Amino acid sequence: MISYSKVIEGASFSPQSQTEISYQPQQLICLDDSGYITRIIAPTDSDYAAVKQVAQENDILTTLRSNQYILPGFIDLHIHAPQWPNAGLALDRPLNEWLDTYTFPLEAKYQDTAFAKLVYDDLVKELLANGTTTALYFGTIHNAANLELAKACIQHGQRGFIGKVAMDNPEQTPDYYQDASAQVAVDQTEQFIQQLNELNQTTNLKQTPVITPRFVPSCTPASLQGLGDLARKYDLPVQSHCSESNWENGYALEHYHMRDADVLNQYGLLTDKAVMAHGTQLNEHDYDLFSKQGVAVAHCPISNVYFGNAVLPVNRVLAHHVKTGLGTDISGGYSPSLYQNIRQAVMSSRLLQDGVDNQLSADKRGVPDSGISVKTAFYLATLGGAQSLHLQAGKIAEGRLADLQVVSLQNNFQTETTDNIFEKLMYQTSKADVDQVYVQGERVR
């Protein structure tokens, strides 16, 4: 009999497509020593009882309660790690004012690595507690602090994609918090790549460096070009903001006489490993460009309410075959929970479909066919994010990474249909209901 490192017995929900989920009421999920799901055994399989017995005898069996369910771990496609202390602050301010008054002063504090260690240790634990097994992080301009973020991910067992933020445009960044020049921005990015690769030699859970121009306004053409060159040289992921707001979108049009997606593409930053956050102002031309280049969109529904100046039309983005996942956008988004963002994604889509101006007649008020189901939002938080990062994760299937969460359903007073159970889990799960979390087969909480 094949030996396994862990066996989990219980019910599971997993995305099958953008609109469908699968439910297994009982199964054995068998993990190998490398942290992958090597086999899923149904009760009807002839060796179910034998595998379960051997797992019990070797003390590697975890059997879930009747109200517990296994889900794929969530993938946060856009989060500003240094902004965690500001979560929930000043969300009523315009984006450029929010950056200048609250965000940049906070991020400048990460020159102090002790402060960075304190914040990042807390943030990584908080995300794992909410079922987030992988996170795509913006760091700061400080490499020592960015390495503290990587160390926190390694210590607590989270898969991190981490970027040294590049921002060298003196007209759009404060003198106390900017790269001294385009060359410094590029050189420091390359140094961080090398430092993180060195740190990875000490762990099985590899952290991935990410090329990270903050956004078009904060970078000069020289730094954008240099970062595009690095992305190609090292074949690394890229992250930035794109068409995030009226202000950002207008900046590119005024200064480059082209859309910010075209600016980023011009410098080699729109690749099939690129994840662009927000995208509320993207148009048909941009969708086609993203689809052609293989670029992913990080949908940040809570943050977009405050800073996006529009609702991302998720169905339209998906119809253009653009990879799409979900992000919290701490601290533009106030919550570290992707459950909260799943809910907001559905709510925002309904507002887009129905419209919000009651002075317009119903037939003119909304955008038809814009509503998404909670199953689609779940897909964004799992398989959509995995595809965006080229990860073999995001669903419960043989050959996939064992990035899993076990959650409890508390509101359990009557016999429910499968869909009812799933919807309750999506709408009612809080941090307190996330009982177990596994990353690459290791239980991390």
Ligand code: GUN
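Positions refer to the first chain, counted from 1. This structure is a prediction, so every number in the text was calculated from the model and none was measured. Only the largest set of C-alpha atoms that superpose within 1.5 Å between the two forms is called the rigid core. What changes on going to the form predicted together with the ligand:
- Remark: with the core as the superposition reference, the CA shift of Thr44 between these two forms stays below 2 Å.
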Contents of the next structure:
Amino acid sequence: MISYSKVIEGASFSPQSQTEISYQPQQLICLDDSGYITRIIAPTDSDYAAVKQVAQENDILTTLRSNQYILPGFIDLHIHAPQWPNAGLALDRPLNEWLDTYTFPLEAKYQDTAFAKLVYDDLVKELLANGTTTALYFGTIHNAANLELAKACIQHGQRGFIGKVAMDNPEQTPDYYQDASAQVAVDQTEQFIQQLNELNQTTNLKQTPVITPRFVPSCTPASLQGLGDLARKYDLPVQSHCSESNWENGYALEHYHMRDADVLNQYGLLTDKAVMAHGTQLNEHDYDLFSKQGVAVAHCPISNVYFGNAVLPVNRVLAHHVKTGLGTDISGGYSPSLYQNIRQAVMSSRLLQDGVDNQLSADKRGVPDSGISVKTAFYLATLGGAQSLHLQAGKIAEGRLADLQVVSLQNNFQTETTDNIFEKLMYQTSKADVDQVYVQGERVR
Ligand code: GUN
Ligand code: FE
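Taking the form predicted alone as the starting point, write out the structure of the form predicted together with the ligand.
The next block holds the full complex; its first chain is the one shown before.
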């Protein structure tokens, strides 16, 4: 009989499509040495009892309680690691003022590598405790600090995609926190790619470097060009912010006489490995461009309430076949939990559908067909994020990475249907209910 490295017995929920989930009441999820789900055995399969018995004898069987459920680990598709100390603070100003007043001064502190280590250890542990097995991180301009983030991911067992932030436009960045020139921004980015590749020699859980122009206003045309060239040279993911707010959307129009998305595209930054945060001000032209180029949107519904100046029409974005996932955008978003962001994604979509100005008649107030279900929000946090990162994760299926969370349902009243159970898990799970977390087959919590 084939030997597995771990076997988990229990019930699971997994995304099936953008609107459907699948439920399995009982199964053996069998993991291999390289951290993949190699086989899923149903109770009706002839070798269920035998595999279970061998797993038990080898002490590699984990059997879940009746109120526990296995879900794919969540993928945070947009988070600023250095902003963790500000999570829950300072959300009283629009984006451009918020950056200058609260965010750049905090990020500048990561010059101090010891401070970086302290914060990044805490953040990575917190995200794992909330069921987030993969994160697409913005770091800071400081490579020593960015390496501490990568080390924290390796040490605590999280799959990290990490970017050295490039920001060299002296007109839109403070002199105490900027890359000294376009050349420096690009050279430091290339150095970080090499440093991370070296660090990866020491670990099975690879950390991926990401080309990270902060956003169009922070960068000069020369750095955008150089970063686009690096993205092509190394075939790496790209991340940035695109049309996040009225101000950002207007900046490109004013300075380049182009749409924000077209500026990024002109410099080779809109690839099929690109993830653009927010996109609340994108128009039909931009959706078509994203769809054609294979660019993903990281929807950050909590942050959007403060900075987006609009609700992202998720159904419209998905209808344009644009890959879409979910992000916390710490600290533009106050919560490290993707459960909270799943809830906000549903709630914001309902506000978009109904509209919010009670002085307008109901038929003029909202945008029809905008509401998303909690199943769609779950899809964004799992499979949508995995597709955006070209990751074989986000789903419980043979051949997928074993990036998993086990959560328990405390409130077991009114759970007659599996949809009831699923909805309660999405709306009521807190950090305390996330009992086990696996990344690439390793139990990390
Ligand atoms: N645009 C440029 N930088 C940032 C940032 O740190 N957070 C958010 N939400 N938007 C940005
Ligand atoms: Fe952001």
